[in-house]
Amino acid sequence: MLFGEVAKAFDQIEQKSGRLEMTDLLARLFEKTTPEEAERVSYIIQGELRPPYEGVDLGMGEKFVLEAIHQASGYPYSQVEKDFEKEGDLGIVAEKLLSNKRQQSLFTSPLSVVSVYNSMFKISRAAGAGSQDMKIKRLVELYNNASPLEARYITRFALGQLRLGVGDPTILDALSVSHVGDKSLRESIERAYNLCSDIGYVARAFKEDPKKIADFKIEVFKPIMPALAERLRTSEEIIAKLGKCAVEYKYDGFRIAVHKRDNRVEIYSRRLEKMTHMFPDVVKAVESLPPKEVIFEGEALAYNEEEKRFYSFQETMHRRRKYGLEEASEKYPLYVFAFDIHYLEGEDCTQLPYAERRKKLESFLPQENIELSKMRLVSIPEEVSSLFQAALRMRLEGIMAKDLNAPYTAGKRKFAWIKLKKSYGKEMDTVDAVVVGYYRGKGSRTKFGFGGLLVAVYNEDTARFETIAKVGSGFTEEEMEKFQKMLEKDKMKHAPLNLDYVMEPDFWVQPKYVVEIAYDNITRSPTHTCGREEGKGFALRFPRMVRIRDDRAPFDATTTKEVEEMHKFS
């Protein structure tokens, strides 16, 4: 297929607003792959190479586009520069310039879409001396040999921003769509998807034949997306909900994936990353432990002996950061609590449902510093409070309360777990946000150069991040310090490309880092975009900072569908 086809599709999709018509032109598009063009359009329109625990970092940086589009078009450089400045979209800047191209190529090769991804993913890999230059001079060989229209499509490609309003829901819709006409097979692409977290093997596999996705396994060293917690605000309403359930003490730690077979063990993140190198002292625990091929998962922090307390997550990173991994294995050893098991010796165990997947845990732990959550089976408020209190003498979170019968619900936020957390009640609750901008100090804080964030959740509808709040409050001097050292590093000229927002900062930065704020309740607001509707988006009341997440990546963020939960609370 060429690459043509595709941004042309891309073009339409960018001027619908729907989501069904979105899906439709994206279904269309699916309908003439082959399986492998599948899987590249898939992962170009994530704006990734590869899924994300293979950690293939695409994101060219600007300042390397910039010169691309220079040495391709014969603008001078300051010129390309000063129309990205007039449009903040060095897509829009590539297809105008290159349409009026002061030097004509003289060979053009028409680009198909496996020659772009394929272009792409060696630039990713170029490293050593000399790479930049390659990587400057791949891209222009590809703007040498594409349209307008391409241009604006590679450009964002190569940036990791697509910018078309297509988040993963659409993706898995489409596919679906494309074989049968409707979204009946989309829960079964989707359960593929969460047992895997690849969208491109997904696509590819479904394509090749839709019963490869009816029948999906999950395999070792393929992470599956974590399941996700619902929140109440008391004992009475989790029983209500669940009835007889089991509560386990919530951990306050590092979530982690083990994954294993045989010798070879790897641990990935939350975020999906593979963080094994993080944790030798996991490693060797998991690597004496009976199973011969194992996934589980459990929370990862360390305990202080003398204090007999746990470390909370941001402690025990200080810890290891502080001391370097060998020395803080050793004096603060990590204790993982295993919460849940997705397999075991061959056997899915995503469909069993909870008590059975705890009896499997159970049968080869504890061992070591691998621990069990602690559980208790319970049937009444008052059982469930009790459990609450001893968490919280134990300097712990809350807890977390199980459905008996619930499967491990892969990727998704169900009642089959619910958090109480003792940041819960009428008092306050937060919400995971990303830092979208910031604002220059002013008064007592000029000397600090930083006066606020502003912050976003995501849309995972439509893959785009939407403002709701400016948090000017709870933020320690040190904090500001850090703010801005961290922050000055990001900024960009111009919002990101992939934000809805009404309220400019002084500064825009890269979607990226993570903070949890806290507030009083959540009201409407002309000012913010998160869930508009007639103008008027979910807004904070009274955001204060509460800590930087650094356990999370942007879109693990809080959801625009979450805070439309939370505000029917607050």
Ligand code: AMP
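Switch over from the form predicted in complex with ligand AMP to the form predicted alone, please.
What follows is just the one chain, with no partners and no other molecules.
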């Protein structure tokens, strides 16, 4: 397949706002692909070269791309910079300048999907002396063979700013539609994706043989999408929903998935990032576990031996540092509290009821530094409340109630798990929201260049983000400086394509950072789009910053559906 067909489809998708239209356009594209091309196209749509857990970063900054456009087009570097300042999109700049090249290539050859992808992959692997020049040279070669439209999307892909507004659910729908004309295969394709977190791998397998998807198997070292919990407000509601159930303490640390095969151990974060090197003490403990092959899930918390208490989430976050790991390991020793199992000695455990999965965990745990999560079977609200209060006395987040008969719902939010947290009480409610923009500092904040955030939640039905609050309080001076430096790198001239908004910030940013926001209650407002009806959406009243959630990805944020439920109690 020629890359020009992909660029044409992307251009059409960019002009659409409806998910159904986008799905149909993608489906038509997938109909034409080979298995290899389907894999590559799926990664490109995600703006990735490989699944996130492999940690492959394209590594092209704006300066590299500006230089490549300058060399390929023949226009002065200053002209490229000037056009970028005007357009705010280097993709548009590349398309414009390369359509009117001052120097023409002597020989050109059509670009294929595979050749563009492979060139980008080589760019990502370039390292050492001369690597910067090599990256620019390869991008120039692509530009020399690209049409102006192809140049637009090559540029955006290189920068990690494809801006199609297409989420993973739309890709999964499109794969199904491409084969049978409707979404009837979506559930089995989604299950496969949730069991490996690799959309390219799934797309390739599906194109090779759709029957493979129905019998998709878990693999060690391919992390599973974490199950998500619903929320209820009281012990009475939990018992009414689940009846007799298991209640576990909810630990406020790193949610990790541990993979072991023989002597190899890998640890993945909730965001599916490989974090093995950050936890040498955990790796050592896992190596001594009896199973030869196992995947289990747990929460890692730093523990204060002297005070006999768990460190806070913020203190535990010190373990994410890249340097001084040995010192951090000594100062913040980690305990892992295992709460679920995905795979054991060749057996897929995700389809087993929770009660059986717990027994399998208990068959080889606890071990040194790896404990079982505190769990008790309960039948009445008073027992739930007792465990909840005990968790709070231990300075933990709260509790998690689990359906004894439910399978592990990878990547889905269901009432198989129900969380009850202190923040759900009257003293403070919180949501996890995605930063989509920020404001200049005024008055005393002028020196920080930062005055607040525009945040959004995720609508699972439309696969779009919807604004819910402008947050201007709760920031320390240190946090204001951090936000300004952090968000400056991801600033955009235009709003994210998968965002519905009315209120506009001073600067738009890519939706990649998640923050926890406290509020007093939820109201209806014409200035926000969360669950918008009759011109008004849900909005947080008196929102204030609590903390950055480095452990969460944008699609792990609070959902519109959750906000609608929370509004009933506010």
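Residue numbers count along the first chain shown, from 1. If you superpose the two forms and keep the largest set of C-alpha atoms that fall within 1.5 Å, you have the rigid core. Computed from a predicted model, the values in this text were never measured in an experiment.
Once both forms are overlaid on the rigid core, the distance between the two CA positions of residue 169 between these two forms is under 2 angstroms.
After superposition on the rigid core, the Cα atom of residue 30 is displaced by less than 2 Å between these two forms.
Shown in the overlay between these two forms, fitted on the rigid core, is a CA shift at residue 479 of 2 Å or greater.
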